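Below you'll find only one chain, the form predicted alone, shown as structure tokens.
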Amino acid sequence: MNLKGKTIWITGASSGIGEALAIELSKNENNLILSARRTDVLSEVKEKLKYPERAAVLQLDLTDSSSFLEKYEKAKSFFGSIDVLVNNGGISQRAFAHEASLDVDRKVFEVNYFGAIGLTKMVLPEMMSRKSGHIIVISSVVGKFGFPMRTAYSASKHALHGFFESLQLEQAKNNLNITIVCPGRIKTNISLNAIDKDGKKHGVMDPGQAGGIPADVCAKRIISAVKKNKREVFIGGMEALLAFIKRLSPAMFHFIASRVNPT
């Protein structure tokens, strides 16, 4: 997909991930729309953009989906139809399943699973309509395989795979792609902003997820995918390899992530 001056509506923009792509973004002159629980936070995103005057900040809590429709106009009222959308906006968590409470797992999967669908819905007609659009998913490389203290988070990024997949074989004939794109360890603060048993912030940072890829290195990848239309891509290090391992011997899979440290 030709990328530039597309219309591109990013959740979870404040930081991370989706604030990398958003600064590589305006590079191609898109205009954005900058989603994510604090406005003041994104203004100063914005302020970082190369065309600044082409960003839009909206407010959007993921857990709110009686809000989604409003949100969606709005989106639209900045810059007009929405050409692509990036559900970046998530949660991680660290928590053995024995100890989290069942409102921890709904909380991971309202915000990583019924947030991307909630708003995929609302920009999906239009998009079926002018037989045009991409929606890209931050999904994780724990959206294809299992990994200890990650019980929910993993499952809310396998559901992700199974809607979305389904999703792309329903939409060929509109022209519609999706991207699903499956990070591993990479320097962002989501080891911070993950959750705990009694769903409280970890506060840690993960020693793998400080050594892990740069945001914007990462960012520039999955540009580079969704410009070839890729329908599935995998960023990271040695740990996204174990995605091929277990396809190709499910007992190595086994015995290595059962030693590989979690946090």
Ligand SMILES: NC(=O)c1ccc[n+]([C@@H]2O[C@H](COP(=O)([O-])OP(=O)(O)OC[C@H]3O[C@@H](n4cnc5c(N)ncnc54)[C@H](OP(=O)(O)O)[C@@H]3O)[C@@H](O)[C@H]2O)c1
The other form holds:
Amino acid sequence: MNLKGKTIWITGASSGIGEALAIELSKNENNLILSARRTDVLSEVKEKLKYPERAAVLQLDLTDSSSFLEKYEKAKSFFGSIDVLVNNGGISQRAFAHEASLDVDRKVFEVNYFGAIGLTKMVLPEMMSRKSGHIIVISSVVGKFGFPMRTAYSASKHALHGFFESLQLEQAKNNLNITIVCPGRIKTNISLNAIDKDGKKHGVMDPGQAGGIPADVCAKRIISAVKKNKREVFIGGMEALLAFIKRLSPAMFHFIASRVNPT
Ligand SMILES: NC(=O)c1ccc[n+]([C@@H]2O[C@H](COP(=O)([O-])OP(=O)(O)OC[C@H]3O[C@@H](n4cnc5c(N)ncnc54)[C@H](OP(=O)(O)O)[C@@H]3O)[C@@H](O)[C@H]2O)c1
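Given the form predicted alone above, what does the protein look like in the form predicted together with this ligand?
To see the whole picture, the full complex is given below, headed by that same chain.
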């Protein structure tokens, strides 16, 4: 999709990949709706944009699906129809399955899966009648393979692939594009914000995260993939290779991934 001048709704725009996407997209003269829970931080992000006057802040809690219709109407009130939805907001996990309460699994799914598909169901009908629109979903390389201490997180990202790959097939006739992004380790606050076995913040910048690729590099690569209407894109270092190793040799994948430090 040619993104120039388009109206783009980004969730998780207060931090990391979402913030970096907002900053990059603003250079394209896009109208941006910045969503997350922390509106004070979103306002700071807005002031970092090339065209702050072309951006609006919209508070959104991805666990509150009862608010989605009202949020969608509000989002359209700023600049008109939504051309692109970026389902980016998410949380990770740093807990073993046998220690984490079921509430932790549910919380991860509420944000990462039901939040993304709930907002998608809001924008779809109008995109279908216009026969135009692009939905971007930020999955993960662990949406392609399992990983220790990420059971619910990995499962929520696998679920996104099931939903959005099916949607790609359903919407091909309507000219709608869906790009599923599979980042590896990106240097953001995701490990700080990840939840532990009790649902509390992990609060640690994990070494693996600190060594990840910068969020602005990730954002540029996402935008490049969207411009080419890619259905799926991998962004990361060696960890992204594990997805291909798993396809070639599941036994070799198991040998390597069970020995990788999960933090
Ligand atoms: N960083 C990586 O290595 C990596 C790798 C693969 C995939 N990803 C994916 O990339 C996406 C962005 O993550 P990030 O790395 O940029 O992490 P981040 O810096 O922790 O940002 C997460 C964003 O999600 C928002 N968020 C969290 N819970 C929310 C909720 N209940 N309602 C609304 N917004 C919520 C946060 O905003 P508020 O706290 O203000 O609500 C924040 O803006 C996630 O989907 C993540 O799974 C990241």
